[in-house]
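Only one chain comes next, encoded as structure tokens, the form predicted alone.
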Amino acid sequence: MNLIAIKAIYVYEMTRFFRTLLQSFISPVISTSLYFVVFGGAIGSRIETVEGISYGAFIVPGLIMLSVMTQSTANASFGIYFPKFIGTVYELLSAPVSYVEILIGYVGAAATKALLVGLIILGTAFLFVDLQIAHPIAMMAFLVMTCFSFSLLGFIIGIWARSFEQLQLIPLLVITPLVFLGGSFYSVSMLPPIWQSITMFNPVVYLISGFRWAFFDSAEVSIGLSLFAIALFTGVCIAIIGWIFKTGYRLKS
């Protein structure tokens, strides 16, 4: 394992991240504050509690998941797409660096960035609501797994994309709607029975439910099912990336 190569990729990506502090840190805090003002203040005044939890606290896991999933995907996709765009990816592919080391460097950096953003949003949430975390270790585990799995997805998108427009296509048209419809700001049990059944086909429901359980010891689906869902998603992403590196799909052409 070429640790020097992994460190070089990782440090380069993290340095680029810290050069844009306004976009990287301030923007998520402002967005989260606006969500709390709009959802926690306006809607929360009409919906006092959801499943015995104050509405302001109830939406915290959903807000964190929304930011973490989008940030993981965006960071990883841009990280690998930009070397393709300017042509330096060929230098990387011709260097004595294995595909596994390339993957660890880019995905590790993207996951770290998303994790930092998630923790910042969590800290911001404490300024607005009285929040208790029932299972802090499980909460961190779910957060890390989500950052890692969606960074893998972002890596796939970055290789697949042929333009900056395509780079934004899946995050905007697929991931964000799935998060909003996955129980981020409401309980699935509040929906009519037919829509509850349809919602269960949304994979994001299982991630948010497991993450919310770590906060409030209450989940809409079993924890085992949530863990299985994220493990399956991660495995599928790894398999796709393995096929990409094996065939050179949109990397060697």
The other form holds:
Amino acid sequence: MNLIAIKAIYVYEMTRFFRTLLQSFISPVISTSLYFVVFGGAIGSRIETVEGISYGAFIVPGLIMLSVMTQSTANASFGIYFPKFIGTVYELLSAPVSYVEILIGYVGAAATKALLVGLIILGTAFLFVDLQIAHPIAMMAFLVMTCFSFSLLGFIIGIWARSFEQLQLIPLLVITPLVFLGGSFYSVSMLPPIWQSITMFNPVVYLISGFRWAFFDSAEVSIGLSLFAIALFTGVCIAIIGWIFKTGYRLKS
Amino acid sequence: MSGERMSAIVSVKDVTKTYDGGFTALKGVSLDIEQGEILALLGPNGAGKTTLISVICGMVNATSGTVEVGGYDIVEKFRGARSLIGLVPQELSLEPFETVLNSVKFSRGLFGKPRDDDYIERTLRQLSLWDKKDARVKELSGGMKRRVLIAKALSHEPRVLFLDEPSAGVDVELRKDMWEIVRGLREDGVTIILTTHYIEEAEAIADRVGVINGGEILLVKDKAELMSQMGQKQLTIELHQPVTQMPEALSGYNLSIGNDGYCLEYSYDTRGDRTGITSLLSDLAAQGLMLKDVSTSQSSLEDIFVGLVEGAA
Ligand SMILES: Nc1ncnc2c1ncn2[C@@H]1O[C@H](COP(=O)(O)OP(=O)(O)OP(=O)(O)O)[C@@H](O)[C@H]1O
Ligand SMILES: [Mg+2]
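Show the same protein again, this time as the form predicted together with its partner chain rather than the form predicted alone.
Below: every chain and molecule of the assembly, starting with the one above.
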């Protein structure tokens, strides 16, 4: 393992992140606050409770998941797409680093950024609602796993993309709808039965449910199933990345 | 080509490259680069220079053939091979928002070398970039960006340095500086491969010259040897009275008549012990021809190069 190289990539990426500190941190805080004002305050005041939890608190896990998933994907996809776009990828390809090291560097940095954003949103949430976390360690574990798995997905998108449009296509067309329909802002049990069945094909449901369990100790699907879903998702991403690296797909000609 | 060289640090064997679109950019290239030499790869646009460098450095997969750098196969033992290599690409590919110093430090880290601020400072100073170390790359001129690329390539102390068209977009002054740096590196034992369109560049700094065209290496020769082997010299003799016909006694010489008979052109090979000039001049005098002026000219690498490339086309 070329640990120095992994560190170099990681630090370089994190520097980029801190250079754009304002966008990186302020914008999630502002958008979260808006969500709380609109959903928690205006709408939530008429909803009372969902499954015995105040609506303001109920949406916190979904809100964090929404941000963390989009942030991870965006960070990682941009991180590897940008060097391809400006041509500096030559340096990665000509350096004595293996693909695994490149992956660890980029995905590690993207996941770290997303994790920080997730924690900041959690902190912001405490300002708006009365919140208790039933299983803090499980909560962190879910958060970290989600950051990593969606950073892996982002890495794949970044390698696949040939333009900035394509870079945004998948997050826009796939991830955002899946997250919104995955029960971020409502309980799946509130849906009509047929939609409940359809929703079960949405992998994000399992992630949000598991994460919500860590907060409130109650879940729509079993926690084991949630863990299985996240493991499966991570496994599929790793398999795709393995194939990309084996073939040099869209990295080398 | 270069035959059995003992000390090849880069050894390219039968490398072909066919790009996805079906275009074959390298058609079986074999090339041994000796430790410590400066090799200039000369070739027109699209000859395959960048493709060859990209295969050696790992940006492009060869379709067939093998490459070894310092005895390491570039695929099987890529870490060993790539640790030895520094690359200055043809394109000015740099992250625009990063500072010069960070960019260069990143390169060193990426190659697995432990931090060495002194070495980085020396390198930047040598390239007159130390003043600009905190400037963002996008604030630099093109020539400065080229130097940042060189600094990045040198940051990890390579033993083999590839310079892909180092003088593109660089003024005469900087080009001279760069040649100085290149010579200095060679003194430290670094092997240097540069590509260029400029014959003067090859002529000025290379030890050996390789000519590549259409994905094939046409020749690799010591520069001096190349110039003397292929370099025909021309002796131009101007006459007071024109000759209409070549005198019988001079038919043994490789002479041609020019300028309506006022001029005789004699081509000879500088390699030969006997150039035949002495006997030619005395034979001319015997014929009663009055010489007005005599001059010689030697063909440059450029003539050789143009001859080769046209011959191959
Ligand atoms: N990625 C690619 N896909 C398809 N064809 C390519 C690719 N890169 C280069 N080529 C083709 O391969 C040939 C050799 O290109 P290369 O860049 O190696 O030439 P070069 O000798 O470096 O030229 P120049 O002096 O212009 O830099 C060209 O015909 C080029 O169009
Ligand atoms: Mg080129």
